[in-house]
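Taking the form predicted on its own, here's one chain by itself in structure tokens.
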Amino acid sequence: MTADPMRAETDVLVIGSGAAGMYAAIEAARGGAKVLLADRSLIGRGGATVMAQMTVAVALGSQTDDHWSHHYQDTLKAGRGLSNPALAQLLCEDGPDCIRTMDEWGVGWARKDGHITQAMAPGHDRPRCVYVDFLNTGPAVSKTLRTVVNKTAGITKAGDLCIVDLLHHDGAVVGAAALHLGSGAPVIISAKATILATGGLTRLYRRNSASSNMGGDGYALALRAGARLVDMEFVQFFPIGHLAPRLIGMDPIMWDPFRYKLGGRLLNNKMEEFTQNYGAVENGKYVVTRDVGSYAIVKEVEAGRGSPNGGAFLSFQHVPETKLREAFGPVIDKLAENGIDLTKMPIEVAPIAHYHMGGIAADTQMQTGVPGLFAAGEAVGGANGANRLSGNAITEAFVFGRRAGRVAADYAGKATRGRADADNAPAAIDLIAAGAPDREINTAEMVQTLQATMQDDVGALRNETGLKRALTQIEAMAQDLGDRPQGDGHRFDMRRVDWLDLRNMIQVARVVTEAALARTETRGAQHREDYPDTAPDWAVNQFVSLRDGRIALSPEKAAS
């Protein structure tokens, strides 16, 4: 294929449209600057944000008294210590302003008595999370969004572009490389400024609630870029994913409004509750947060008390039909579509890789070190510290989205760097335009290979065995991989795509599990089986950064 590019030049540059991307673009372009916005999907319909479908995390204090100090408290004791206290402030307290732009853009907040309703959520102390309704928040969110990015001057939408690296010149990001998926074809994006938002790591997993896209492309990314990376091994596993029976057309994490709000209990194969052997005794409020659910729900499955398909059961029998039609109406009816009656029957629930509370680590006003180079959303490391508040995922990607397109339009208005002549272009032009080696691999096996790797061994539950077993399969699979893409570079070549993005996950798989053997305690989402206690000394925060492309830890005392 040819290696002659296309070319875009903009101020800046968003990579990534789920909801920290698009907000991102809205701020950036109403700051002045002329917005691209890229994704490999189509724009506001890639991501996480387009597949959340419940509440969102904000101390509106619109029926009960609240104020962002009391979120910020909830916020910082779920993070078990490690959340970094600015980035946590920044998205408790500018949460509301948010929330209310968008409902002045018409987003639809349920509402009560005239004020937006606010609902209990596992983590909080009062009723603060608001919704448009338990199972479409997301994708209203990404609605309104689409709309505002479509009615907003100065941005233009590029969908089918593969980012495969940043490109840089004198120590500065000036831009990316891409491959665009319907042509074969690389493109060189010049920019003043450029805005990760790329979304978590979750693909990683076999069983995840992500898109196709969130293998942890950005982490890689901003890796090779020269920004440094935090909290990697801190993966949130969602403890009450659908597992069985069979479900389809409903999103596997919906079940988590269903049992704070009715009441749902947790049981092993003795149909007896379980959590309060794991130190979360619930009360009948059914509130345990996702770090210990997860853990208990594994527990009890490795000590053979699970369900049949190796989880727990969620059992909403106590509960009457009237009630339970109050509440979740039409969803009743699509579960009788899959055969599951709910007063005659529990379903089947285990954890499932939702979120990643690590990412690229960034300051207050979303930089990430590397000049020209911003952060926004799940791509941003450090506010969530070692476990995320339910709810928090949203607002941090308006909060954090909101502030990177402000401050990227204000650094790219004061950009006088050449932009045309970055210095890692050619290699990557002749990586994605790369003739196939001889060798051929099957790169969609290899993804489930590593895939189920991640779910077996840098699971819910890790051990030393499991996670040196691990990075033996991912080194194997790293040099398996080889340098040169698989594939004949046409258009729409998915060999070519899953190649690029092996590269990227493979590199990230290692920084978790590498993560994760360092740090020899339990706690949030690391649970240790070989060191089951939290260890004070290890109140530290995990930075990542490449030295002679090899990967490297530096620990550093977590800020109170």
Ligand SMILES: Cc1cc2nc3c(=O)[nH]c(=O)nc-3n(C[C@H](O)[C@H](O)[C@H](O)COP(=O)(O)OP(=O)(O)OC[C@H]3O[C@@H](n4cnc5c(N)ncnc54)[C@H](O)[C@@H]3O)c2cc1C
The other form holds:
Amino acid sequence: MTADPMRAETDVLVIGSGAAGMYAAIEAARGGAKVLLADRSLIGRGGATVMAQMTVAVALGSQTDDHWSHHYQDTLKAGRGLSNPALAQLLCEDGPDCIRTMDEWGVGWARKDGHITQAMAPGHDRPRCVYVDFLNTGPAVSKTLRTVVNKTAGITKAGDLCIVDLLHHDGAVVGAAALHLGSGAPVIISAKATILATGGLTRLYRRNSASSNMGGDGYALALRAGARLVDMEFVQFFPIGHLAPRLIGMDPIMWDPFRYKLGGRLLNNKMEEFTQNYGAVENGKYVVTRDVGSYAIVKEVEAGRGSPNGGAFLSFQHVPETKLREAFGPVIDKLAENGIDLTKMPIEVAPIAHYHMGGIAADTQMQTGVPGLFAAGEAVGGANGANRLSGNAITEAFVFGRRAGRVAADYAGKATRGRADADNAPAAIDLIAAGAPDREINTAEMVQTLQATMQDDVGALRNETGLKRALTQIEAMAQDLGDRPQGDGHRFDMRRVDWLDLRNMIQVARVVTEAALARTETRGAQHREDYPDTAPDWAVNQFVSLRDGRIALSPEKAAS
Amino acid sequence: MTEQATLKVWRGTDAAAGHFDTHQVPFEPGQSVLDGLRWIRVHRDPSLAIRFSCINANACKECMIELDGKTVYACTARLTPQEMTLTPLSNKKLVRDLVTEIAPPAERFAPSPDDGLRR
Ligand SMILES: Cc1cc2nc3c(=O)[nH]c(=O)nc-3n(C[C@H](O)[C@H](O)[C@H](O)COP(=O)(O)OP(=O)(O)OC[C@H]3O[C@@H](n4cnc5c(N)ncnc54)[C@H](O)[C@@H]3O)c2cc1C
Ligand code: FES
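Now show me the form predicted in complex with the ligand, since the one above was the form predicted on its own.
Starting with the chain above, the whole complex follows.
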């Protein structure tokens, strides 16, 4: 089938409309560029940003005296020697300005006594985390940016537009090929500059906090376009993701703010606290960092001390109801609707894939090294090294988005017109517009199989046997997927979307697994049972590129 | 024995010419209608189209459908051990199965006007 592609032309193409993409679009348009803001889901709804419930870390100094250099020190410390210092500095130094701008735009940061409230969070040396009550940070951020996007001249929005591949001309990226979900038709987008703001990859795991759009598309797009990825082995597991009882209408990471405000007790099935055995003495306070917390829970489960569903108990039974209400008001009613009364029962929690430290390698101008291609937000690797501090991700999305938008607008102003054309995109168009295949496979089931493999063998606890088993499984899945898309290619064809997703997910899963296997040490979010110590000579960032279709790893000494 | 819900799901791309597929879905109390639909995609029919992103958080607001004629979020409506009829939103343009065009017009893709490029 050779459908005639639809076409669009723009100065700056922004792929993804989370905080990073929307901020980038606003800045690029303010810089005079014509912007196309594209998302595979609806605008401002499909990614992690709208789901975030907690806090944004920034050295505002509104609660206690602070300076970006303190935030920077904490960020590097959390990164366990692997952070890209220049990117970490950019995040910490530009953070306050973005937070104030968001405040002017009306996001509504929680205030007390006339100043913006800043909460304490693990790994930060002082109260530094701003938020919007109650558990409303992400929705408020997303809504505010959507409003500004709508008011900014020069931004065209396009939801239901799934970017399938980036297009080249003379070694530069000149736009993208996309599947328009609403019609099933292919689209060729010509752009002088392209920003990947596609977010993370946590949908690769069975237990995750991801949306269905977080299968790591941006990493696969960048890799295939000739860009490099970095630190791909470092997937952050959030230790206390909700596990049981089934809780709907609430984000699975919602227990974190409870712990910030109320402490809470993390218990094994003997109803004993255990994090002190892993180096984190809590005493009713929330101090355990994410890497240590995840490790401790997985180890307790392994030792047969896990909760019935394979996690740990989290208890607020010692907190009086009035205090619970004061801290979380309407959330307590929502819990009641789910049959959860915190004064009477503990809930079960377990590590869930939550954020990706790794990502596209970029400099502080958000340039990827491929002319015309920029990156922003969680899609970028490096700022957070081997482990991220809580609250740093939204700051990163704002700061990197803003920078990418400015630089891309500037680049587009100087570039000649994008020359994306069906001639640059025969392979992508062929995939998007393909007819129904001869052989049918169950794509939805395959996604689940991949998620199980990643969870079991490339999760919070890793070893050589498991990682090799995962690689074999991933290889088999790549074979099974084949090179012809599933589905009929008509409108909103979920099998076609699954197939295109699996094409990316399998590629990215392979990268994560190979990088994890090569790193024969334990550091930050990577726990190798067979290499339990941190090795000083592994103070190395692993860069990933595609050579003749194969994954190549190049280790480089870390700068931090 | 696990409990079963009976999901009667509207299918089709033409609002005037659809049909219902009926599936028995095992569930644990507390699960959502979206959990049931995702179960159908994995275990019975991956071609079933439904729009959703956030799955648990009820943050994306993309999963609106009609359940027994009433508009609900599929991710917060609960499965019950009886027959539940699921149809696309009746006041929105149908795309496919349970998916309708819910984006505001200014957020939908439109090809660029003639820009001199070869078409
Ligand atoms: C549940 C949850 C809670 C969190 N809480 C916090 C918190 O409290 N504090 C904090 O700092 N961080 C938090 N994080 C992390 C933080 O929210 C994210 O890192 C951040 O929002 C990422 O922003 P982004 O703009 O880079 O990506 P996202 O917001 O994920 O947006 C990416 C967008 O790209 C789109 N996209 C992807 N692929 C394609 C494609 N092929 N074509 C077109 N569009 C595409 C997606 O649909 C999506 O809309 C949380 C994350 C989750 C999941
Ligand atoms: S799936 Fe996001 S609101 Fe229902």
